[in-house]
Amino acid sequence: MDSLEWKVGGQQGEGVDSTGEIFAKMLFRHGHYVTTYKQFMSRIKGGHTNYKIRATSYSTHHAGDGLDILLALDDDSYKVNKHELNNGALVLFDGEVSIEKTEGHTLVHLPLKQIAKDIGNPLAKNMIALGVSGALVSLPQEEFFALIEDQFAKKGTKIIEANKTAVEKGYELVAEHLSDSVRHLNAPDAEKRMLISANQAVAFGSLMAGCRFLSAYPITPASEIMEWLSHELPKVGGTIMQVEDEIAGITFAIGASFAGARSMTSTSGPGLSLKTEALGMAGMSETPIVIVDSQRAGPSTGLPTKFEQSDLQHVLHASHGEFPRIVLYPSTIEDSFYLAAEAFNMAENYQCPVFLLLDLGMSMNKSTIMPIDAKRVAVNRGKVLTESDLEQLKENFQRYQFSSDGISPRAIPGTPGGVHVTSSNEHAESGYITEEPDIRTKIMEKRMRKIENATCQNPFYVSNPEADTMVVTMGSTRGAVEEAIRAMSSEGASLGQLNIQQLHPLPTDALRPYLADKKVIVVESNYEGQLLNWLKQHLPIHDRSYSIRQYDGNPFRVDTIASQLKELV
């Protein structure tokens, strides 16, 4: 076997997530490329939840459409996930021993709970099932034991030995009842890699870029960013504040940035709604700030633990009035690290808010990536005046000095000679409030031209640029589209793919050659076709553009995209 699609399903609160995490780590340690996807309900306990793992011998950005093994820990698991079962799939249930073949797959009942009780560890049902799963794909039992020793090191020898015994029982069950079902899962080379989520990558990238302040309010699916940085920021002298609400989250970050710290706030859609008034203050005061918006399905509370890409129009226009902002949206977990780091440089170079969009498909799910190259991160703080610079000024420091590129030198408060005024009101070059029409016009034009030429290092990725049809994506939708195009190209279809990572300012001139004189199909997870509408505002594709949209809370399936592409090309 070159790939395995595995899922554990059960009631929320009975260890589904930890079971999936352990099996993902096991497959990763054995050398496989691993891609995960969690489905869970927005409640503390109860309701069906599941954890999908796809292990491959090659790199991929998609967790897969099917299932080879389903570990069904509750009654809903089979019913909810039956439609994903591949031909020949195996479904494991708890119960008296029985094996039944039906509808192209095999239903297997094994006494997981009873064995757990017999070995004196009633909570070990999941570990026994993991042993069964590992044995079915020939994972070495010794590697499972090594993982258990690492995973439960803080819980002591007794817990470690109990879990080893449970895993061992799983292997014995397979040897006794399922020896004919054992397959060998081919592992690629043992090249060094990482297993990481986009939330973790963003947090890591921010840390490496010199972020030293985060203020945020917990919210799914962005909370992991704050959790990760709460451990790491203090180690480098940084500060994290879990504040009382979303408004405080952004205003503290603005204040820290004004004081000279590279700062950020992280949130999701409802939290971003609350931040919008203060966002305008960052725009008016030209205070650099990075805002991470990990999208979930809305509006309002919506589907708080489900997938959607519907905040694009919000981040493009959030807050009243007009001010420059930059919107970045990585399409891989690896780029989540590098774009997070670059976001801080862009925020300070252009002295404006920078949005870093994520979606639940990447935020909370992990993929195998090549080791991150921290040497690629270069810190550039833009036009910051030193004490020596300020001493050479012939006149008093003008914080909002008119300039040809719209970017005014700034001084960190406390720097001798850099005293200045900043407020959320309109102001003159000095920072003092004014309502003078001529000054308002000039200072407005100064602000707005700042980002005219702003471009990140990888604003987009394109494949097969000469194709007759270009499929455009953003964020985690990239993975499913890549695989759909690969399958269709093998059948002769002429399809290219364009993954846009810089959405504002849109790199129109650079994009134009790839979208000219060809059919354009935009695949996105929202109702209104927000990405397509944004492209139409900038590029003449109106008479040859089409949309594939989904907004049911789930990520795209490859077969769904492929079938719709076939109708359109």
Second form
Amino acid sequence: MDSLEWKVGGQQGEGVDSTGEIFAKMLFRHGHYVTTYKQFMSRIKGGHTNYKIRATSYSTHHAGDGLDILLALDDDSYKVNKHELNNGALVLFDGEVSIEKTEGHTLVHLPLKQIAKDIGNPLAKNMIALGVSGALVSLPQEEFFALIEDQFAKKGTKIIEANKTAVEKGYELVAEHLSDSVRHLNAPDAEKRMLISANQAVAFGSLMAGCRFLSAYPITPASEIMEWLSHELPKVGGTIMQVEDEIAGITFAIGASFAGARSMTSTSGPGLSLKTEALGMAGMSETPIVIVDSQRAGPSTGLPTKFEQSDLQHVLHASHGEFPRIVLYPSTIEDSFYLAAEAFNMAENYQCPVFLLLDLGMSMNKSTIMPIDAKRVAVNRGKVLTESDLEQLKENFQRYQFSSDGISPRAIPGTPGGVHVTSSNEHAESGYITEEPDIRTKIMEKRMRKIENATCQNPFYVSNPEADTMVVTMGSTRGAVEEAIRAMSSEGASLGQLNIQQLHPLPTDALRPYLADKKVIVVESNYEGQLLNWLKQHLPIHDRSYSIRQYDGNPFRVDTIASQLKELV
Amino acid sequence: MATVKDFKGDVSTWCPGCGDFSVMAALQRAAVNMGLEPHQMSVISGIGCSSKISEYTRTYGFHGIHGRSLPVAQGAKMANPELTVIASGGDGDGYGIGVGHFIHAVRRNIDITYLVMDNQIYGLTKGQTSPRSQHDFVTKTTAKGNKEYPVDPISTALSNGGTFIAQGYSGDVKNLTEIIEKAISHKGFSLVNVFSPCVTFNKINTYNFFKDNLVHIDQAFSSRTEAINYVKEHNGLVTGIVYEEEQQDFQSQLGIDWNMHVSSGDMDADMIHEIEKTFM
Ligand SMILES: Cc1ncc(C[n+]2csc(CCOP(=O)(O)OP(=O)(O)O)c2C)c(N)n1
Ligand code: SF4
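Requested next: the structure of the form predicted in complex with the partner chain (the form predicted on its own having been shown above).
To see the whole picture, the full complex is given below, headed by that same chain.
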């Protein structure tokens, strides 16, 4: 077996999340590439929730369409997830021992609760089920024990022993009742890798890029960024602040950036809506700032725990008037780290707001990535003047000095010789308010010119560039499309894929050759086809472009994309 | 040593006689008296006539958006604890759009000074009612008289744990200068609400009105309750330092060894590996 698709489902508050986390880590440590997807509801207790894991012997960016093993801890688990079961799948329920074959899969009842009670640990039901799962794919029991020792180190030997016993019981159950179903899961190798979510990768990347201040307000699915940094930032002399609302979130960060710290704010759609006036202030005052928008399904409070990619239009245009901004959207969890780090360089180099888009599909879910390559990250603070630079200036320092590239040198408060006003009102080179038409025109042009040539290291990824049809994606949709194309290519279709990571300014010239004279199909999770519309504004693809869209709150399935692609090519 | 001249910024466009001139003069004088240099200071404001103080006072100023001077100022102080940070603006700015930030700034106690020029009207938008306009006040938007009652910044700050709460008056620059110096020296959040008449749009709360009605407090109250009662009894028309209390400010409570400076050299390899391990 080269791949395993596994899911645990249950009522919220029943430990589904931690059960999934442990099994994901187990598979990861055993050398598999792991991709996860959590489904949950916007409530704390009650309601069905599930945690999907796909373990493969090759790297993927998609948690898969099917299921080989389903741990059904509540009644809904089977009902809600039945349609995903692969042929030959095994569904495990609690109850008196029985094994029944139906509709191509096997329903197995095992006395999980009873055994948990017998071993004096009623909470161990999930651990027994994990033992069953591990045994079914021949994971070595000793590795399971090692993981338990790590995972519960803080909780003491009693808990560790109790969990080990529970896992052991799971292995025994399989030996006794399910030895026919045991399979061997090939692990590629035990090379060092990381299992990480995009939220964590962004937080990590920001930290390493010298971010020292984050101010934000909690919101799903972005909160984890703030939570993670709250532990790490104080170690390097920085801090996070959970402030009163999103407006404070962005304005605190703007203040901190103005005063010299690399700073950021993180949020999701509703929070971003609140931030928009201040976004314009960052643009007009030319204050660097990184804003993470971890997208969820909207509008308004929408589906707060569901997947969608519908904030693109908003981040491209949010706030009144016109000002330069940069919009980045990593297409893998690995790139979330590097693009986050780069976002800070771009914010300071171009002295403007930089959006880092994520989506719930990657924010809260994990994937195996290679260890961090520090050589790919360098800190570049742009045109910041030191005290001695300022001393050498013959004339007074002009904060918004006209320059050919549109970028004016900055002086950080506290530095002698650089006193000026940073202004959100239209201003002259000095920073002082002006309404003089000629100056307005010139300074507007200076500001807008700044980002004309702005580009990150990997503004897009393209595969099979010579293909007849190019499928375009952004964010986590990349994974499902990659697999759909892989499946179709074996059937002889000529399909390429373009994952755009820099959406503004769109690298139009660089993209043109990959989209010229061929069919263009854009796959995105929103109603209006926002990415397609954005491309149409820049490239002449109107008469040969097609759209695949979904907005039901769930990520794309490989099979639905494949069947729609087949219709279009 | 800097002089008042060093703190002069852009040429002002305030109406002749506007109370804001005196507030600015008092701030500049206080800075000079305290031996501050313009580059060591940051005056951060929102929008309104009064908020132009960040353009007219020469410091590392920030003229921002309506109602948001406080979070920008607190962020700046978080990033650079050495900087003397003054948040400043009007009563509309601070107690209208910004009232949420105000209450949170009070209870958070970051070491900045908040200087509010309270003219009890909207000046820059030409004479509409403000959250500080008194009941029954007739303005462009309250032809039949204001049906609301004014926000009370002093008792709000008192009841939300403010550690330095004072009120000044544009007609008494000497006293106001003293108050501002003490406010800046206070370690923690300090509120200085200043009655600063709008000579163009507010024909009720005029210099004469304040001359006749203001009561001076010589000695700050030592209890919040007493202070609140006194301020209420006098309908808020008091000047002086109402309350002061020593308390650790927000940043010292965090106990972080602040280092917001970012090296442009290599990333810390040890740190990367330590963190990587948590994901393995
Ligand atoms: C979001 C927003 N809403 C409205 C305005 C318009 N506006 C500018 S100044 C102002 C009122 C200012 O009143 P106040 O803060 O009391 O200052 P003053 O001009 O009286 O000194 C308003 C409503 C704005 N700039 N921004
Ligand atoms: S309108 Fe009022 S507040 Fe504004 S400058 Fe004139 S007098 Fe001052």
